[in-house]
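To begin, one chain is listed below as structure tokens, in the form predicted alone.
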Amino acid sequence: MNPSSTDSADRDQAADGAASGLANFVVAANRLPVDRVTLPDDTVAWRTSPGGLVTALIPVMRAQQGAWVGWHGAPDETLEPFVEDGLQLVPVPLSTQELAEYYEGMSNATLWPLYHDGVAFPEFHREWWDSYVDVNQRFTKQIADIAAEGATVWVQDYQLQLVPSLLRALRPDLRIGFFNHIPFPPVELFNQLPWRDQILQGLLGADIVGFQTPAGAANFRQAVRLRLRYESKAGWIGLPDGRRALAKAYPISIDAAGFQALAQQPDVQQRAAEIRAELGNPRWIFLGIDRLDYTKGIKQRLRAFGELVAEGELDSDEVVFLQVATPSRERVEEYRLLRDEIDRLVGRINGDLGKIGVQPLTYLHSSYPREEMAAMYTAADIMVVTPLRDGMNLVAKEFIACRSNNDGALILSEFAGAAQELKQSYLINPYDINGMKARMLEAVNDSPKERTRRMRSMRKQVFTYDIDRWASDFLTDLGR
């Protein structure tokens, strides 16, 4: 099925339901696709959000006409429904004390890191996982609410994995799917979550249960298999009420085109060159954008880095290292200690290895617009992403996307989910810095033509699977 086109059928269905004011086609996620700002005429207005996720799904979502459900940012507030830049938005309120225990406690605290292999040590807290029971039927009640009869709701994301059984039971005329954007853990480590049993009893409400990459819905499958004891063939899972679940990949990707036709526009063109002049005009330019995480691999990079720089393998007065370091969940502990972590190793390394006006790292914790980005992937040489653990990894696509001119080298870290996709990037292990920084040397010293026909390669890839295909694939399956 294309999202971007319905049948006479599919356009009346759409119009029954939007003069009914439900809707045909529901998303849900953890937040709604927009934020709250305050103009300078202190009027409150709303703008699209950044990230991986929203970029993925506002496309969709204006083929389809759709609703989006969830949290609109601000607790302890209700809002009604509203529409803006044709979106339906619903959202779905949260009170203080729940965004502590739902989303930074079970969420962040548990789930996040036992799903990227306990980078960092989960925690297990009863009264967070009541909240998580609590905030998942909430936005269950929404979404049934707006939902129109038969219609296709597709949840988004380990904070809502218990939404589909719980729909389910609520409107069985529903088709549902679920699309898990992190890594699913092996079945020994899943094993260590107390409600392991009711998580995986939640997503099997869904037809489909998509996962990034293959591994991650093998070991989904590993998991109903050892502890719900369902047999499953091709995929599928037989359910005891006579349905079969699928679990399949579906790689996520991005508006490909539109990054490409984003980096070729004048201002932003402009707006590289003057990077690459604000850093001195050096000969290299290293590039690292990512959420501020522990799962994201930015200490080891940046060690990486300075080393070869303190042992001459690369000349501080050719080569500087830009970070990008978005803001991210910084009520949470575990956060605020690594941006302190980090802010110490960058001033360590330029304190150590800078010169007068000259710095061997510019690093930057703030958020950006997309123009910006699109800038620097267009301004850099290298780009570096060493996730230790990560679901996919949408920045290596986006660099990719913005090399119009076949140049440039991608560093990937081989347990990214893109890795599987990206085979011509300079793969490394994160936690062998030894061979990270052989790898940037190589990157670096490799042939204009080598690095060319490597990224020749990657854009292909991207290209022909980009956020259209990932979205039609999975909304084809559910169709069926």
The other form holds:
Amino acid sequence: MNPSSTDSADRDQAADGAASGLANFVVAANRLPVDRVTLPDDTVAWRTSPGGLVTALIPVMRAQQGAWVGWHGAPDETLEPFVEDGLQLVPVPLSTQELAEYYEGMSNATLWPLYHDGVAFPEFHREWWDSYVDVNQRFTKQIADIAAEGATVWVQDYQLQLVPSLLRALRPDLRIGFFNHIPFPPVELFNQLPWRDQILQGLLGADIVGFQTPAGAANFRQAVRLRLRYESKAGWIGLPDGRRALAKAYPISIDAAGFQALAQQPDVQQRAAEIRAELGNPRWIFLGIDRLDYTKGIKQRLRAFGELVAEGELDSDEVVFLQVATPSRERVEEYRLLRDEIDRLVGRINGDLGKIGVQPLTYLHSSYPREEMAAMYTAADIMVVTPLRDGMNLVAKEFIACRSNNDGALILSEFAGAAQELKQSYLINPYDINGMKARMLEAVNDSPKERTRRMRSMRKQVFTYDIDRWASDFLTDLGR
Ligand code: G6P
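Output block for the form predicted together with ligand G6P, input the form predicted alone:
Starting with the chain above, the whole complex follows.
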């Protein structure tokens, strides 16, 4: 770790300076997989963030001299590439203005709501788009600087959709993959985007454009067919320059074995028992864990639960709902509004239905380490995952990985990508509050044998198609 100015590095310099520093495998994502931490002696260090993506890619990166290109999380700061935990990390700087326009604006107030069915109103601003183009160009240059001849580059997610074609123009020798972690919308919605054709062309610079679900891949191919008139066959899109690009689903997953092992640690089991006790040892613990995001259907699920308690369908002496909402994108207006709405709703439900020392909802606006999450998954009985639209939803899979006793129930929105694989969950439509209430009751009233049957089948799925399988399926196709 040696932060200092790097703005002027150009490709030749990088090549001359450290031929051995060039990477045969490059991952590019909006964020680097590290967090900056301040140690007790006030020095600053980096810690690898424990996400599934980095866990899956570490072995590939180590084997192939990999590098990860991404923003390091603070504005107006330019850092030199550095090595952390054996990973070569290449920070991309963002100014305060780019943070507002490229990240909070175009990425999270235009593309994010538009790609999630327009569940919040997407805003379109030309300055945001200009900033998105600039930042995508900067990422492209950093990748081109670090990638060895013929290297494989894997670009991640909606913040970087222009990178594949920009990179191909600079470096036609590279193999380029792209994976979209969020939904790809139906063409009727996608068409609202003033820069729709640039986005499609941007993505088509990749050899493989990966999506979470077959429906996402089909939406993309349809947009390409209708807007650009490029035909596709068996997922392969024929391009005017003679190349072909494959648009296909690769549903992402988690490090299932790792999560299970974590949940089985004695300290985590102990903590799970503590959590149950702290919640008053109720008969049923319902659990929701989400980023505080309007796509997650948090209000809908709390309303459904509150009504069941108010109507006496669930006994307030027997049930508790633990809702964790991790702070997210707090400077974006829609997220601020949502926080206030949820604060109000939680206050109202507890105010109406609570008794002295007993509240049906425990609401935590905070983020927790993996150990605490594993303890919550273990402590819960009914996991409630009700997004209005979600690319995959890994929380649903993490809960399943932690249930080595094959008990517990998963209530899952049919609008989460995970519903394509977890067909034995209790599937719900989050817009249908009565339907959701009925499914919650069904999950509670089913026999333990029925819940076990469902859980067994879902565990088989999650342990077979884990994050390693996802990465190797994608990279094997890309290597062909
Ligand atoms: C989603 C996106 C990711 C993003 C994450 C956290 O999962 O698909 O690309 O990194 O949310 O959001 P943030 O804006 O904090 O990076």
